[in-house]
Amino acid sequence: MSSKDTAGAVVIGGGAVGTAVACYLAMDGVDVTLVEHGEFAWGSSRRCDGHVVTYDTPPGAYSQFCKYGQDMFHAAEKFLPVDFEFSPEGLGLLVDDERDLDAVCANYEGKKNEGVDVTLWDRDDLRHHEPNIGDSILACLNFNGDCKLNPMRLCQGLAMHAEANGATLMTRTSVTGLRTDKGRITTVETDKGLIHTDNVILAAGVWTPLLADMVGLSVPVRPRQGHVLVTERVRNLVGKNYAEYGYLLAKGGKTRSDATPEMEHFGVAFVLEPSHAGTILLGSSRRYVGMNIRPDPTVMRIIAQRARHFYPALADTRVIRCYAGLRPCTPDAKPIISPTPLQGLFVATGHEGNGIGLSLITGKLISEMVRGQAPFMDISYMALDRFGTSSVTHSAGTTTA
């Protein structure tokens, strides 16, 4: 760890989004310091799966944004100094309810018209590719360009590349206050000393609202807990990543016709990711329980039951560990990538379950904003002021939390 008392920009948060912002700022020639309370990927970025996907967004502007963000990983794979286990092997969206088939077919047509590489398997096609799939599964919509990676290795690679381009990295450093003067940010207070700067980027996931509150700024992000189960090593059970169509409904807070009351209560929907180590990651769940990250045995049991519904052979597979993490969730389920009413203060958070996949494009866009450039694509619908709660309530003058 190194430190200094001035910087062109200070990024607060060392997860996927924060390290990506620091990386792109450094590559664009900005004198940037990255401050992280713990170690890189200390928070949510080590308690998630590694999906980089487009399957979970309906056709439209946000879907195209996610596709652009996904494409950026192909370039990053070539310049980052760490093998982050990037695998563009595709993801299948499984359908087990006939009532969902029309919506899935409409999704297929819409994505295809956007240029997304999608294919639709009927029951026979699915069994040909996945002989261990459950008998009740009807079809699969394949997003052939969707990817997976190792989030912790990604964060490490982004931080290392930022440092190689001149960034200062300060881990195990806590932010204790933010100072302002005449309507602009001036200083970051830490437990290691002051950092004088003209630009601060709040990229601390679910902890961002606490930082924003230091200058009287409201950022409407809530922590939404999710579980991931990890199995023992398994061979030849499953070919690639899968999720169920109901995942889209659960993520959007919609009622599912075939879900049990327990599934609805805990927001459980099937997601599967084979890891490079040979284990399988199983999810998912969604519930608001504050900052609690303790795994719940009831949620674990329901996830396991749902996984066996899609892959019955998982009944003979042991779960070796489970973890829970916190997704930064906004009221409309889209990120906040935005300047603020306080000059020099920017927000990059609220990606919910897409923080890994949208990390690079967020870094690129924030770098453009900090350097006074217009974003290369329209992201006005991700501005903080869309919530109408972005005014700075502190009076003008020097402010210290």
The other form holds:
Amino acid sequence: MSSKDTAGAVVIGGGAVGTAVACYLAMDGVDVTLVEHGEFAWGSSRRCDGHVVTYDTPPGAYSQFCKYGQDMFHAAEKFLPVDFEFSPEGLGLLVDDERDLDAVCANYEGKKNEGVDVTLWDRDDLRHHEPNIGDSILACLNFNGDCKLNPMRLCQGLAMHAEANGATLMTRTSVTGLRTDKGRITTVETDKGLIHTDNVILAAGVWTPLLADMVGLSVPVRPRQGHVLVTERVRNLVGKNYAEYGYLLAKGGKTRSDATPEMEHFGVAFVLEPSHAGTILLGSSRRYVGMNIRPDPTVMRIIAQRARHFYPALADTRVIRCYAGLRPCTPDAKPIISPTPLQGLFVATGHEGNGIGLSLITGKLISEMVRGQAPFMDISYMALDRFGTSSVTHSAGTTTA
Amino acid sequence: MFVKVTPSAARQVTIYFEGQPLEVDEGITVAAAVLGSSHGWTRTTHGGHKRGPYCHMGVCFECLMTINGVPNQQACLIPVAEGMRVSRQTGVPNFDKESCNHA
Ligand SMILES: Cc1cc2nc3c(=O)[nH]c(=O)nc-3n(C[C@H](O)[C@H](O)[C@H](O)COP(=O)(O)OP(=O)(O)OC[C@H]3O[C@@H](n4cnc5c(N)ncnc54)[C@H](O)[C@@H]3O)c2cc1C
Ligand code: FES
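Beyond the form predicted on its own, can we have the form predicted in complex with the partner chain?
Below is the whole assembly, all chains and molecules, this chain first.
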């Protein structure tokens, strides 16, 4: 891959967020260099599902943000040079506990008022559409506009489109230090040499705090581990994507009425994505175990059991592999899309379980910030200073890792 | 490429590969049994590419076939049996509750 020693902006991280930021900057005419430690989608973006959804956010400003972010994929599907297996087939939120029905109905009304395409299936409707559904499942709230895609192909497409618009792509390149002068960013140090620049975007997912630390900045992002089981190929077992209502509670760290202690302990909630290739992705789990991405057989077993509760027929399919990934999680589980006290330094991370779905909108917003425009949407609640920790603890001229 | 290391057993069984009867030694695997008749391929990927048995030891999953109506079977691990119906698996198999082993 090519390299250059100056750039209008340097994006650090080649996951969904970093490639999207580089792509939008390049499309907006900025001379951008993308630096990635491995290959594209080397981190969390290849260890996740591919849901692009609105179902998992309560009605409100953030939900509308997710909706806008989702809509952007319909346009990207036309201009990106890679088929990223985008399918707006919808997602159903399954309810298996009567006590949840009121909350589900409130969610339904709220989302409908926001203009989200939602429908409610009762027991019979559900069985008509999903003959393999478990006997105890009561209802399903369908988010008909929710989508899925292949995250690896998305990153590839965004990187290629960035390059076609003039970006320089540096894979197999690690950022080892950041230099500042009089409160502004000047230089990115890499293991392939220096890049002089006025703008740096930290989009390194769960590794962002390490980079921010190079300039004494605190970014409160913690890795929140999750597992995905992959089944062998089967068609017609499930019709589309599903999650259980309890997923929303597990994500928010709340206790669920019918969860076993094990499910609570490992944050297990059912989520399912039939892939383009015929396999079925089964999740999920949530816990804080540092940077550990080794799959745990206990977590795998609980996920499989939970999946069988919703789709008993899954007992007849084999699991062919399992992987674990790390969600970049902030204290309020909302992203950081923000400038910093250091001029020219921006942060784009903390998307937790929505980094794929929110990648494009993050790219668009960061491009606006870098070019000195006001963001097209109010994102003040995603600023780094909301944590009260964004002060630069030391303003060293040069800091090297 | 493949050489038989044991002399032919006395007992033979008949299996049906793509509907055609095959006389094969009892005790060998389905993958071994269809080697000579399959033109090297026993399934296609979801993209339509031809694949055939590769590792013959249950690791690569390249040998998936439909055996007695059940899809996704590893032909290299399953011994032949009298009257067995074996067919190539093309693309992604349909899930069919009736054909599954478990109730
Ligand atoms: C099990 C699981 C399921 C998920 N499901 C979904 C889902 O369905 N939908 C969804 O939207 N999100 C989902 N997510 C969340 C999603 O995976 C993340 O939010 C997203 O991948 C974050 O992307 P990113 O670009 O910020 O980070 P990453 O993809 O981790 O990219 C960061 C990159 O920075 C690079 N890097 C780090 N340090 C350096 C350095 N010093 N120099 C150069 N490069 C560096 C890394 O190599 C890495 O490639 C899921 C996550 C998990 C774990
Ligand atoms: S040939 Fe490899 S699993 Fe059967």
